[in-house]
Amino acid sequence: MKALILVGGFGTRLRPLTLSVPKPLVDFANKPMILHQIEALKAIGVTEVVLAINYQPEVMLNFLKEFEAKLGIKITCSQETEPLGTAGPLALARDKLVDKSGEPFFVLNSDVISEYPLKEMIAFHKSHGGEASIMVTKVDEPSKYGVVVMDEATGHVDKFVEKPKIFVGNKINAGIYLLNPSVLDRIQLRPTSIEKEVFPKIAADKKLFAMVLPGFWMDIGQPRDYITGLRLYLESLRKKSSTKLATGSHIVGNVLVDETATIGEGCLIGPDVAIGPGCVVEAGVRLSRCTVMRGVRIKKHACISSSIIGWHSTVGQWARVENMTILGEDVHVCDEIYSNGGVVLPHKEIKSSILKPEIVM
């Protein structure tokens, strides 16, 4: 079985992290975002993953080569010379996706994090006999999204309503699809949207079905949602009583600590924290709702909340970093500095406090 992951563009919403690596390689819960998806696909028997990409394909491929061997799955790239939207890349990768088997293939948006119930999706797809299956997820505020209007009993999709002004339903497209090869005949090689152009036509032919995603879902393509996504992901590990979660008197709630990280005395870590490989957390540090990426050093008595600390950065003694502060790679926050929502580009030294949310070039 094959799968296509829509990797797409520049990841501007996750800058400054995406100034160092393409967005799918940004760490989430201590491993690159895209790896969560590739591992889930491998687990249900997908043998080849095609990355639809228009930005830095060599960086992606070099990085993923080591995982190809480790996971035993073929990873290839389909490179766009111009942005082709969310459907055009399928037409471009047609030869890679279609083989003699006539089997359906998966399509995933690379920003989406969930429990990936792909096995259940295959069973659902076979049961309804339609042309395409999409995952939908319930949201509290459907007016911000495109809503999928469907028959709850059969999963039959009736239509799509973009950012509805009046309530038509609370299910939105979750960015995980299972498509028969015949869907490719509906897509031209041009910039085109699968959500706005392709799916409505399949729905009109009564061949589109939706499965409600069990468990959590988050599009982690921007910082606030990334932090929320981490909370939901760690919560789902807790429900599975995962051994990956850290334990100890200094841990509060759900915390992920890489085995190569060191944590000093008198720290209080959590809830909802991920500490990456090789990190050094000195004595008396307080961390909550944050991600600390590979090779970071956090000095004594620093306090970090609701923030993302990029690779190989340092946070000085008694510094306070909060309110969606994002430090790019190799940023150095001096001792006793306060950052309130600072977004700091890579390789900077912060010598004076950032009192209101701003971008530090």
Contents of the next structure:
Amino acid sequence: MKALILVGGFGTRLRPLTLSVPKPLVDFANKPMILHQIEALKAIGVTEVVLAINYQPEVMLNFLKEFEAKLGIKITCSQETEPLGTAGPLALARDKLVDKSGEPFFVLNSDVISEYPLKEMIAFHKSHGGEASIMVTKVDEPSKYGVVVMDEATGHVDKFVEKPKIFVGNKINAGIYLLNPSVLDRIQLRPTSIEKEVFPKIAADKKLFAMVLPGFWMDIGQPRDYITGLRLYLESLRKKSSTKLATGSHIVGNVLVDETATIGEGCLIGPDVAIGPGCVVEAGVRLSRCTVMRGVRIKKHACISSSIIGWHSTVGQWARVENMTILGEDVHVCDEIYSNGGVVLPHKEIKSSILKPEIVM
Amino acid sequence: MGGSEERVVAVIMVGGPTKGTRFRPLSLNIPKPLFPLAGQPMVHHPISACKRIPNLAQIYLVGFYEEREFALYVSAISNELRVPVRYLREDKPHGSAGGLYNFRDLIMEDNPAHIFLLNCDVCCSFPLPEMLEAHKRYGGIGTLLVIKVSVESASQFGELVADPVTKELLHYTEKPETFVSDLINCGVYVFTPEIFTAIQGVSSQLKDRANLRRVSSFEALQSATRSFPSDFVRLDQDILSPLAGKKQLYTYETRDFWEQIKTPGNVAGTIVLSDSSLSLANETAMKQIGPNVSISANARIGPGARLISCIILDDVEVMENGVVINAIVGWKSSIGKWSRVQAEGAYNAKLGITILGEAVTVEDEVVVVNSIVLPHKTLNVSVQEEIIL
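Coords for the form predicted together with its partner chain, given the form predicted alone:
Okay, now the whole complex, with that chain kicking things off.
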């Protein structure tokens, strides 16, 4: 079985992290974002994953070689020379997605994390016999997104309404699709929107069905949602009684600590924290609701909350970092500095406090 | 005089990706030394100035950018100017003096009697042959190019005091808080090979001090400023300052122009009309360009567009009736119809000029004021006083 992951472009909303690596390779819960999806696909028997990209293919391809071998799944790239929107890339990758078997293929959006109930989705798709299945998820504020208006009983999709002004429903497109190869006949090789042009036609033919996604869902394409997403992800690990979560008297709530990271005496870590490979957390450090990426050093007595600390950065002694501070790669916050929402580009040294949210170039 | 034995080598410090962050967002796509200044990469100007030095054997560019970033440029410029130019990559930053010392064996290969050291981001008349003559007359181990500036701006630089008769460097201090002098260091130096001995002396002193630091825990608590590794030697603070007043260092004053390009604002402040690459073959009477506009090759300026005090880089499209004032528009960007990209033009303020990074699209009728936009963004709503990541 095959799958396409829409990787897209520059990931500008996740800057400054995406100034160092392409977005799918930004770590989430100690793993490159795209690896979560590839592993979920491998688990249900997908044998080939096509990445639809239009930026930095060399970096992606290098990464892929490493994981192809480790995971035992074939990974290829389909590179757009001009942006093709959300449907065009499927047409571009056509030859890689269809084979004689006529099996349906998955399409995933690389910004999304969820529980990936792909096996249930295959069963759902077979049972309704339609042309396309999409996952939808319930949200509190549907008008921030595109709402999928559907018949709750049959699962038939009626229509899509972009950012509705009045309440038309609370289910939005979760960015996970299972499509029959015949869908590709409906897509031309030009910039096309799957929600605006392709799905409405399939819905009109009464061949588009929606399944409500069980479990959590988050679009982690921007820092605030990334942090919320980590909380949801760790919560779901807890529900499954995962042994991956850290334990100990210094741990509060759900915390992920890479086995190569070290934590000093007298720390209090958690809730909702991920500490990446090779990190050094010195004594007396408080971490909550934050992600600490590979190779970071947090010096003694520092306090970090609701922030993302980029690869190989350091946070000085007694520093306080909070309120959506995002440190890019190789950023060094000096001792005793306070950062209130600083967004710092790579290779910077912070020698004076950032008292209100500010971008440091 | 300079007999044929008195060979000269020039070293141009180009820095690396962790240096020159003030030049962002333009330096996100291209190393700052290669950014076009008056129609040529910034580093071209000191390189061609070096060509005028008699008996020049070699030019070295020293920095810690990846080699491939400079490979093409270095071979092209060597051919064009018929002078050997080589890029030497430091494995990590060693400071301006440390970098020079790091490659001393290579530099001394040609047995030069004199070594020029220049910063790549200095923009001036580069009176290098005259400076060399003065240096030989003084007989010291080094001569600095200096210039008088306004009292207000002097504190941004290294201030120095020189003997008005002997021109000896008497005192040097970097970015002082109180007024020391209106004579500043231009970032252009010429040394005799004895400079390496001086650097080595300082380097071992720093190593000893570093060892002591490890022993004393009180020192460890004193982390008011960043502690450099012992092989990081800064030319100005670590070498020149201590040697001032010891009849070793001298000064040569220039009265021509001088600018240091630290921010895109500095570039905008020194722009000139780039006549060589200007191609306005399709200009109509309605296009109004200038004053102080630099337009790169392959830029397309639509009818009715108005450009004032701006730099338009390669492959930019300014559509009909677009207005650009006090801005730098990055490569491949697009300025929509009736859109307006402008700034106050305060070249030293953080958001004093508007800068669009590579491939930024400003949609029709959108206004961008006093802002910085990172590469690959599309602006479909107007913005003011913002940094757009």
